[in-house]
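Only one chain is included here, represented as structure tokens and corresponding to the form predicted on its own.
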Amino acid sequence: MTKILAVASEVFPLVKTGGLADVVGALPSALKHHGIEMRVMLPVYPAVAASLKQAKPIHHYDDLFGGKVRILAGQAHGLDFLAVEAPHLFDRPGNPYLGPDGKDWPDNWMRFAALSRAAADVGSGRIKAFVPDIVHVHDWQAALAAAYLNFAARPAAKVILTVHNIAFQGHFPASIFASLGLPVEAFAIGGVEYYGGVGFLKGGLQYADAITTVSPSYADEITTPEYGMGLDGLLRARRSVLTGIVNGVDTTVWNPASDDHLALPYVARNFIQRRQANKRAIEQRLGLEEHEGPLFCVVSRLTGQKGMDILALCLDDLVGQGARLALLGSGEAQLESDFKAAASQYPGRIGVVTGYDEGLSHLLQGGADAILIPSRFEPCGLTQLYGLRYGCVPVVSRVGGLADTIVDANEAALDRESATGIQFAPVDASSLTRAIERATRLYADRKAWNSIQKAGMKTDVSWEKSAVRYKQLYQKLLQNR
């Protein structure tokens, strides 16, 4: 059986700030019946400690980045874990990355270097309890493991780095390099050096045996200056080991037929009537009036990357078309203020909940007519996949994984009954306004709208196809070892 160590800074349901956690939490079970044993390594934050009370220590460090550290082995929520217990680094309340002031912890470089170092020690066979064939690291927080493994004194596992969002790179001052424990030759343009500092993600991209992103289109996009965030040159040089594999979703957690967060669960044969009960529940929760027009929803970080500033410019037109908006999210202070002001301007037509509410996010997918996702770039996106699963029609910008997963409701696709949503480009307010107008017109044609919903609900958004792709990639790496 192939053994994989997955390494990430968060995993659902133990700790989650975004889609990364969902992916890392779902992939092990998707791969299990393909003959792949995957264990997940993550830090022991307070929320994680509560779920791993029965974990057993299998390795310890007397001093790793300034304190005693243990690696614990345990199980929780059907997943096998190797957890890095470092109280001086991770025993902090709240967000895994941000301090009470809302800014990055100043020692984040040290915290995630420790995670990467522990992963590399497992990957080089220093911990006999589990010796993986491949170390699969996710994003910058785990990427430095590739550098540590490259310079390991003993034979080491192969490394795959999955980039979930290249905008987050882990760039730190050169002054930290001496404390990382890497050889001096690693601080070079062909190593971890990046614009005069240390780049965790850059080092991972340099040293990984394979690189994946979470959609084929995003794999192409990040090799261009427009989307590569300064790393496009390196990625073009490594294009032969770069591939895109679309994410799936956990179809047991996201299942409208058994979702406890819905006012009324449903399946394909009765979704039209039952979704109305969920719409009424949304209206009551957010203080929205009943109306004949479509109810759009947003479940998103309120940031420029997600195109929320563009949406804010479209709200007058959205309401003017007889539509309503239910928004759940948090992020940039100005955008939060803008949407709250719009809710005050249009009471009963726009409802806003700031923060994150897992149950409400399910209800919005289960009762809103369409979900707006106007991202400027989107590596994969999960909310549009949830929308497909729940018959909540995605209205998406034509970028990255959104372009790969949504079939636009053009005339040909409508005739074939294969349309699953609405795409728009370019990513600006006028294009989004036209997309909202298209959605509103289609919604008025109940036959066409129901066809789009049904096609979306038939779409396979599970991990099955993606799991096969990962299995093939693992096999290819091991054949070349």
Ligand code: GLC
The other form holds:
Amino acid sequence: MTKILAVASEVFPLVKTGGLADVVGALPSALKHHGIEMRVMLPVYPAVAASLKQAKPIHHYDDLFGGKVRILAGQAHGLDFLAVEAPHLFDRPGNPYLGPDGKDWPDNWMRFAALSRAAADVGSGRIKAFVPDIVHVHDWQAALAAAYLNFAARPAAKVILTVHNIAFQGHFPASIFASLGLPVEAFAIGGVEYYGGVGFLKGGLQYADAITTVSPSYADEITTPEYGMGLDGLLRARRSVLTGIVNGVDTTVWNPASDDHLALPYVARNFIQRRQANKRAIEQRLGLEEHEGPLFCVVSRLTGQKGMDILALCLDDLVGQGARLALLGSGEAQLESDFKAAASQYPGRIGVVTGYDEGLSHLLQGGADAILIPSRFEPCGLTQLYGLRYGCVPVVSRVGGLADTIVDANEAALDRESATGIQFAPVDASSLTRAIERATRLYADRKAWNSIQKAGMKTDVSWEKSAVRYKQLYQKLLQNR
Ligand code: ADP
Ligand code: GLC
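Same protein, the form predicted together with alpha-D-glucopyranose this time rather than the form predicted on its own?
Entire complex below, previous chain first.
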């Protein structure tokens, strides 16, 4: 059995701020029946401690970044964990990255260097309880493991780095370098040095044996200056080890036939009537009036990446066409207040819930007619995949994983009954407005609309195909050992 240590800062259902958690939580079971044993390493935040009460220590440090640290092995929610217990770094409630002032914890470099260091120690084979063949690190918070492992004694595990979002890179001042415990030669252009400081993601990209990202289009995009956020040159240089593997959906968590969060679960045979009951439940919950036009929804972080400022500019037109909007989101204060203001301006037509609500996110997919995803960039995106599975038609910008997973309802695709959603480009308010108008017109043509829903619901959004791609990548890496 191939043994993999996955390393990440969040894992569903223990701790989640976005799609990263869903992916890291779903991969182990997707890979299990391919003969891959994956354990997941994450920090012991308070929510994790509550789920891992039975975990047993397998390693300890008297002093790692200023405190006692233990690595615990345990199980929860069907996942095998190695958890890094470092109370001085992780025993803090709330969002895993932000302090009570809403800003990054000032010692985030130390917190995630500690996670990476523990991962590298497991990867180097010194901890006999689990000796992995590969360490699979996710995003900047785990990326430094690649640097630590590069300098570890051989044989050590190979390293794969998956980039879920190149906008988050973990940049810190050069002054932290001395405390990282890396050899001096690591502070170089070919190492972790980045514009005079330390770049965790940059170092990971430099040292990883293989790099993946979460869709083929995003893999191409990040090699360009427009999307590479300063790392495009390095990614062009490493293009031969960079691949895009599209995310799947945990089809047990996201299953309209057995979803407890829905007012009424449904299957392909009865979805049209039953989704109506879910729509009524959304209307009640968000104070919306019944209306014949489409009900659009949004489930999103409220940020520039997600194009939420662009959506805010389209609301007069959306309401003017007889459509409604149910929005669930949290993020930038300005956007939260813009959407709340829109809800007061259009009572009964625009309903807004700010905050994080897993249950409501399912209900919206199960009852709204369409989901709006006008992202400026989108490495993969999961909400359009949930939309496909739930018959909630995705209206998406043509970028990254959105471009790769949605078939636009153009004439040819409608004729073939292969259309699954609506794509638009460029990402601006006038093309989003046109896309909303197209969706509203299509919605009025029930036959066309139902065929788009059905084609979406038939789309294979499971992990099956992508699990095979990861497995092939693991095998390829181990062949060259
Ligand atoms: P990203 O990770 O960039 O935020 P994804 O589409 O990959 O985007 O994943 C977002 C995940 O977070 C999805 O599972 C989505 O349902 C969930 N989500 C986003 N905002 C909220 C919210 N306010 N409440 C509940 N779930 C949310
Ligand atoms: C990131 C990306 C999102 C992707 C998710 C999981 O948060 O923004 O597009 O779906 O990671 O890979």
